[in-house]
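Single chain ahead, by itself, as structure tokens, in the form predicted alone.
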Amino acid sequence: MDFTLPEELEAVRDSVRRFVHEVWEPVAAGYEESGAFPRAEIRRMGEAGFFGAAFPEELGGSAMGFLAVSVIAEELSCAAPELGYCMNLQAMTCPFTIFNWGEDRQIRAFVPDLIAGRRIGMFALTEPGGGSDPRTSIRTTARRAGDLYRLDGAKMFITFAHAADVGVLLARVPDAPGHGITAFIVEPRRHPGFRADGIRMSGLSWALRANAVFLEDFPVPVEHRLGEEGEGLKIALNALEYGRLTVSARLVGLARACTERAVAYAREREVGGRAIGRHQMVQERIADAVVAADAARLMAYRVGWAMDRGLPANRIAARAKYFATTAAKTAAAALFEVHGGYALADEYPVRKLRAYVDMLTVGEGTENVQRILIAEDALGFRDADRHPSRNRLRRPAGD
């Protein structure tokens, strides 16, 4: 890098490698073998601050800011991408969600046990056969009874939707400006009407799953709307804009992870005496790993900056998540080509570390839906910026 974080990041980033290795390592092969959801380790995840960059103090935040909830999030996704889930469901996408749109009551309610890691978060945006675009796709619908609502739908790849005490979920008003769609704070533990089954994926935590939801005459209280009706839109895309944050730097985690393991083998692996690292077709593969690994971090750190500073950060979110995309898959190939047949074998992460690769390529916008974003607005047809970024946390100048 050319230029050095402040001490106190880099104190955080130390924190966060001590808690892998020193609490997480030891237990993890054991709760992806019984399916258990690690809920002690989140707490003490919660505990340790690793939530509350974002939040101010009184709710228990650190008020650090955004850069060093990327910072975390990459931290975390590089030494055991399984946890770097937790930087969206505890630290972003959820618990900001209301943070930032919330009333007063629903923010002290909620946000606090979020970031602590006292209750365990989800975002239910996504459903079965649907496409990116939220205003077509959410066919989940809230009917009004009273002093409730009534959810009956289905949601798809709900990441800790089997262990959420709470989160944040869009469904269909009818009849409801903005296509109908609106925001619930959700509480699926204490309610009927909510399911969860896990998905397989193949190469990815099982203890820290995806789940499909079914939701059946679900009732959330009309004091858990967030937001007004049919203003769910601009509340998820907000939502997407923060999650880009953390994704971008988790697929950077991802990146650095690939490309230190392809290294550390090309010099210890020798073939004929030689290690492979000195042939010229490995070092070309590493060197470009390299190099974008570097160039992603640079883009999500400068995310952070910005959101730090209340600048409106939509375009460059979209920017970071597309190339923290390429430069992950480019680092990913390049292990795996180093690897040669050991890539196939289980004693190596390199499956692991693909896998996960390949679902943040998914997460907050495929590169399709970020190439879209991006080319509209460099050709001027569509301002990336031109809604405002809402952040509670830091209004912009004149807000």
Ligand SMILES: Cc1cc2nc3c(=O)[nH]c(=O)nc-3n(C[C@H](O)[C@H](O)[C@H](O)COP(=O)(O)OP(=O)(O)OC[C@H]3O[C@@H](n4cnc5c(N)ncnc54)[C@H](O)[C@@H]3O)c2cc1C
The other form holds:
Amino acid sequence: MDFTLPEELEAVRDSVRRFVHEVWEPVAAGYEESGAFPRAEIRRMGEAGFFGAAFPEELGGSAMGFLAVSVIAEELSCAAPELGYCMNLQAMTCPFTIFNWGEDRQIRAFVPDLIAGRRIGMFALTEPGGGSDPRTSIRTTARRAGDLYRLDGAKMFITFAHAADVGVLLARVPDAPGHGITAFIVEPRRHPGFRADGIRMSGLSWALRANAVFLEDFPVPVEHRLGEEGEGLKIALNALEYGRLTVSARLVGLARACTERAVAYAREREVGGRAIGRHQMVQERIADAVVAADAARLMAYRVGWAMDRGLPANRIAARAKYFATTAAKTAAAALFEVHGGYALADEYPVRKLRAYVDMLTVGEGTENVQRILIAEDALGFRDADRHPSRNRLRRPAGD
Ligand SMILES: Cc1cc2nc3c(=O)[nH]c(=O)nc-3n(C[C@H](O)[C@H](O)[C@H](O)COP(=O)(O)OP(=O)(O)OC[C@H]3O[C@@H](n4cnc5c(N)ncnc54)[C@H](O)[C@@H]3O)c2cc1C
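Here we have the form predicted alone; I need the corresponding form predicted together with the named molecule.
In what comes next, the whole complex appears, and the chain from above leads the way.
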């Protein structure tokens, strides 16, 4: 008997795997070649309910909860890492931030379409001046002019910006309280002054890409401000906490994908008349990968479990993300080693899996950013859960 998930989560896991096999795999190479954005398939994922687990039924969600988000993100990333981005932009960082911080009219205007896959989301925090410390690096300005804000500046590495209909974007309002950082709901395809230039990244998808974004006199109606002026940093940090749930799970999915492929290859590849998996040094790699993937998975589940109870989760989300990075790297190294020279051949997905591990190592806070958060908390310098955690799906009892 092993630790098991509830039956309905196992069923969701199966449906994700089936979707990738039956719907995505036949068309994936075509999208990669053309660079077109797979809107139809993302819509089908929305219709299948993959994005709605953290949202109430009246918005079109399933309210299955955050553990379900984790399970879906893990499975998607394991089977097709490029689709894993959707779990942030259609299911969590973009729509959940609007749901968690928005007014009712904003929630109703944007969330149902995002989680149904009818509109494409983005989350634009990072700037060319650095992603690790948004408090100091955000230079994009939002100047109030009557009923509009006018945005000028640049964002860097913004996933799906080339296709996004809706986004959460952070900019600085001059003279606003605190650091002036303010969150906005933006509609890039509706207004002029928004340009997205794709960034080519070795091993990563071109169809589902990250972009450099340029904003020039880009208008945002005042009613699309999310929260108050100066509240943006709090909103962004809260968004990253939930983003770390999906990113941890996506890393676990990658760790599993690498481990499963390493095991299969080490069993089948024979050198000198012996399967290479019979060699102790190969076994050491396999053992490290198997155990790391397992442990990372339990840590990711714990984050979902805590969020499902409305408990503060910043500390455990940072730890889960950090450890999942280590696990995925360990598994990717095992995969690379057992494949020998074939690891470099495009015919095998070894370099692709490694590229996604690298990407997620950086996204939602680099390793150093997690180390700082985790160590300062452990040392008692700065409590990682010092800010009340906002969670509108699961308010803690009595809240
Ligand atoms: C493919 C891809 C997709 C992305 N998608 C998005 C997206 O959709 N939206 C978004 O907003 N961002 C996105 N990002 C950006 C990502 O979150 C940033 O790359 C990340 O936060 C790091 O920022 P940076 O690259 O500017 O590195 P920097 O902040 O310049 O850091 C460089 C290095 O210095 C280290 N460092 C920095 N400060 C310290 C310190 N105080 N102590 C010790 N070490 C430090 C960092 O750990 C890092 O190793 C994406 C990135 C990639 C690669």
